[in-house]
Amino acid sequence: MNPIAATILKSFTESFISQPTLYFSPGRINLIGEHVDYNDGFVMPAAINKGVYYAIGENESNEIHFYSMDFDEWLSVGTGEVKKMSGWRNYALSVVNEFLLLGCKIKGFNCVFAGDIPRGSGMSSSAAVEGGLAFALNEMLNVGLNRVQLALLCQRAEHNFPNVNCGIMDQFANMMGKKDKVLLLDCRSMEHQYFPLHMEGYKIVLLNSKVHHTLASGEYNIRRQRCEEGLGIIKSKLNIQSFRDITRVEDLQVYKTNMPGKVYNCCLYVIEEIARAKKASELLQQENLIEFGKLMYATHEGLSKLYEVSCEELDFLVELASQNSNVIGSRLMGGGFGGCTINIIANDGIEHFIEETSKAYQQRFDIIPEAYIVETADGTNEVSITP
């Protein structure tokens, strides 16, 4: 059993009497489509074998208990005295809401959990915060609710309590996952394929910048205003639904001059990384790796000059990937302002790459970066207690 889910089994046994059910809910990784699941484009995300684990089980009362080791903080609270707090317990709790929301009598239970995702790393903790609880809650109270109806209900979650207007990646990639395969989202219709991800030769690194910088959470919803303003003045002109609609550069270009700069250059990179995207899942279809990695640095490229989400920290990060031969691919991962870059790597060189870009990441920042060698997994599910 995994180590994590041993402890908190074991924390949860020592706490309280009733039995638990053990899940685990993993985090994700996305190869290509970064900040336009909110702009109705295609992503390609994957669940990963990073994650965070519950113990849950009902305790017959009116009470809700939650341990997050992580922290080391505990939150009781009554079924009918849920509402919005801060940090951890806004996840937590306005999953909890939703249900309620849905109409759903909710029974007393008790719940210890913790993870192995790095908080900021970009590989979305708070996803799969939601999706763990979510999944559990739709079991314990046979609420019948499907994996794409649990993702949306996660999604939701993450807009009221805390206030994150995410797009649907997140938490569809949580729910959806499959080992040894990516998901080709269309964040439109919530249509999606899957696609073999064949890595011979290659493995998926992260790197971890270790800085998240504060302004990230109001910057990602500036990013999403500016874009909502730019389509609203396309729309004003042209019979378009959104910005998947626009299939050339050049009829954006024909409003640059009606646009504030930074609008404009927000509309460019969702149009352009909506192209990479279908693009990609053509080099995936034909094994392709290398100009898929081509595109990887191509939509960080965008991402750091025209949607400025990037930092220094994750532009040096990409720059020392771009010169390193055994990389073909490198970029921000996630939402950016920090966290991590995805990159794939030969796996002859994935040692020494590590070990030099730690080297000088270090000497220029002195922070020393953290690896990880993820690796693709199935969506949320239960976890066998025995052996």
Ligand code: GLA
Contents of the next structure:
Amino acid sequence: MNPIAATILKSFTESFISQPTLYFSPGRINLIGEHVDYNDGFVMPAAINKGVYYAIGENESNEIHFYSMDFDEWLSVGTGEVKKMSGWRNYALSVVNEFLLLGCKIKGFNCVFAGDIPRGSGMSSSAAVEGGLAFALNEMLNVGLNRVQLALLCQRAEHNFPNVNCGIMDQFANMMGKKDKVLLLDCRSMEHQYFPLHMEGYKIVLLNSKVHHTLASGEYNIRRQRCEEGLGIIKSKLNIQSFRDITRVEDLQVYKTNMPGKVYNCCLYVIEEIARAKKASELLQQENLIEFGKLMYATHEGLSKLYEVSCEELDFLVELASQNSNVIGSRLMGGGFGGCTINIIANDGIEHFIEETSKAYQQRFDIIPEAYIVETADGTNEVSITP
Ligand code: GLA
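Would you generate the structure of this protein in the form predicted together with ligand GLA, following the form predicted alone above?
Following is the full complex, with the preceding chain placed first.
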């Protein structure tokens, strides 16, 4: 059994009398399509084998007891006392709150959880926390929501108490991911396809910058507002529904003088990234990783210069990657302002790249980055307790 799963089960049985059910809720990577999920774009995420384990069991009372092993913190609330709090409590309670908003009667339960997604790494630990709890409550309370409905519930939960106006990508990958597959999700229609991740001779490697600048949620919401402002201006003149209806960058240029510079740049990035993600999905199907990798670099450039969600550390890591002929694509992944870069690297060059990059990064920033070779995984699921 996974050591984290074993530890939380032990902690659960030491703290409570009831029998738990065990769940695993994964984090995610995203190959391409960044900051476009809330702009009706296309994204290419996959669930990964890093995530959050949950042990949950009913307790025949009106009390909810959470123990976050990672923080070594407890939270006990009455089922009628669910309200906004801070930190991890907000993510957990917001999920419970969404079930209350659906009119479900919440029974008391005990819950111990822990994970191995480094915080602020851009692998979406928040969606993993939400997804595991939502999946468990859906079963425990017999609510009968399907996986897509659960993803949407978790997205609403993240909007609500934590106040992060996220798109659907993370929660969708968390619920709908499949091992050895990458998703192509149309965030407007929610239509999705699975592609096999054919990476003959290459691997996906994440490099964690181990920095997390600024109050990311605040900046994230600001990016979203800029896009909404820009789209509003375009829509007042043009009969379109969303950015992807603008297929030529020249069509946006007409509006340059009507928009604040930062708003224009965000719109430009989004239009380009939606087109890139579409193109990238074709390239992946043709197993053309080299061209795919070039698009990843272009995405990073856009995220850094136009969307302004990168930082010195991430730019440094991508710059080093671009100088290494074994790395065919690299970019920041997730919301930005720190966290990981995602890299496609030739198998033979991985060790050397990690070594050289770590050395240079440490010299420059006095931080030792961490590297993870990605393995895809299935979406949130119950895990058997019996060995
Ligand atoms: C965060 C959000 C997602 C998405 C990414 C950027 O992970 O939760 O919805 O917007 O940032 O692509």
